[in-house]
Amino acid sequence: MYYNASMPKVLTKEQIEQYHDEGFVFPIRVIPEDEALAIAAKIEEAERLYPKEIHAESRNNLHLSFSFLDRLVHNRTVVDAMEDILGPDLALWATVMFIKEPSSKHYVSWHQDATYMGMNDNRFATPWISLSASNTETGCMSMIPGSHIQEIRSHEDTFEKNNILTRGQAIMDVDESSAVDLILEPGEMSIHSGTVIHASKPNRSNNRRVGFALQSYMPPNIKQVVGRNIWTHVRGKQRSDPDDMTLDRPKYDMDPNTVAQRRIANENLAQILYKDSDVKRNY
């Protein structure tokens, strides 16, 4: 049973109806163009002054290591959205930070995010937020309407190198014919449910498409079942289970309390990702 808001704080009531209906929605204005662009040019710059802490194989909970990745998870206008699809009590489970480079080969094949989340329930959301130009040049992410109603489809693990995903998994038999293209600009973010059939291709342009994917705001309900349940809260009641694990909020860029807690929750993420798995990779 979805949460319906009888005022919604941001989405407007047909937004919310697509979003059930199709198992995404879009485009939501974030923030302005200009502070996307200067968070993307913030990530270049982290990744010169602290190459361990973020590079390619290290893009899982940023929030935690950097102050101003911490403050889009906490935008008013994120959470209000959330609020809005799952009702007033969030905690954030992890996010992922989503760089192609400039004509790459990197993809993401056809999957559902819920697949190996490992979590007692899929009611959840992922904001997706672009600080670049997301568009069918850059590689933007498709998606497959209404196939959020059906159950986790089988998936199989490829590992192949191009792929982003943790496994390469993949949907074999995807019907692409129905498929949405997501194109937004930078600030803008779409929405979309941890069931919902989804992809993206390579970046054939010149320039650096980046995504923030904050994966995802769930309510109480919902809890980890493979791992341990490590939480960002966000807002209204706090998760009080005795075994859970609440992380902190960074007061400044690598803030050592949070890189250490970062990561333990990247360790508790990659058993839960690669459970069952002979193969593991560096992310």
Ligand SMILES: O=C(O)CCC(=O)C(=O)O
Second form
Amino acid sequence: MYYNASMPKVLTKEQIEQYHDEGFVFPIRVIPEDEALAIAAKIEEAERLYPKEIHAESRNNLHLSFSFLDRLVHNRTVVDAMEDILGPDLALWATVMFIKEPSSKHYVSWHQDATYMGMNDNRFATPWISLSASNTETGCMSMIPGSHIQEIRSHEDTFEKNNILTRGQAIMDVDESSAVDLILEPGEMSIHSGTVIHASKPNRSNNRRVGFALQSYMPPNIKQVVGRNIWTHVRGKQRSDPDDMTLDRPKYDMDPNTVAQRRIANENLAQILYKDSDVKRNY
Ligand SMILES: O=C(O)CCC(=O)C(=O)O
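Having seen the form predicted on its own, please provide the structure of the form predicted in complex with this ligand.
In what comes next, the whole complex appears, and the chain from above leads the way.
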């Protein structure tokens, strides 16, 4: 059963319907363009100041180390939109910063996010906030409308060098003819479901493509069945299963308390995402 918002806060009824029919909805303005570009600049600054904490292979759960990213997780428009789709009680599982450098070969193969997340149910949603221009030249995401309605398809773990998914996991026989390019301006987001098939091509432009994936907001009926329950509480009733660990919010950039929690959360994430795999990458 899907949540049915009687009075949606941010999304229109049509957008909610589109999300359920197609598995994604876009574009939704979250912050002004100049604010998004300022956050992208802060990311570059953080890479210079804290090169061990944030780099291409240290990209998971950066919202625990940097308060300017934590604020996006709790951004009112983002959370209201999540409430419109999932209901009022929300926890966040993880975040991933997907950066594609200018003229680089990195890409994302066709996949469904839920495949290796180890949940008992896959009806969760991921906002992807564009902190740069995201278009066909910079390597935006493309999605197959309606593909979320089927079960998880078989994925092949390729571990291909330029594939920036953890296992380089790929669905091999995707009919791309109906694919939709999710073109976003800086500061806009898309929202996609845990089971929609999506991918992205390399960045052929001279600029960075920066996408912050808040993967994923979970309603309370969704439980972790592989690995530990580690959550960022976002809104409404807090999860309280005996073995839940609730993460704190950083009080400032590089808050040692949440930097330490990030290590624990990332180790747990790696155990979940690489379960039963002989190969492990550093992200
Ligand atoms: O940023 C990208 O190009 C892909 C991101 C993605 O696959 C996701 O957020 O689920």
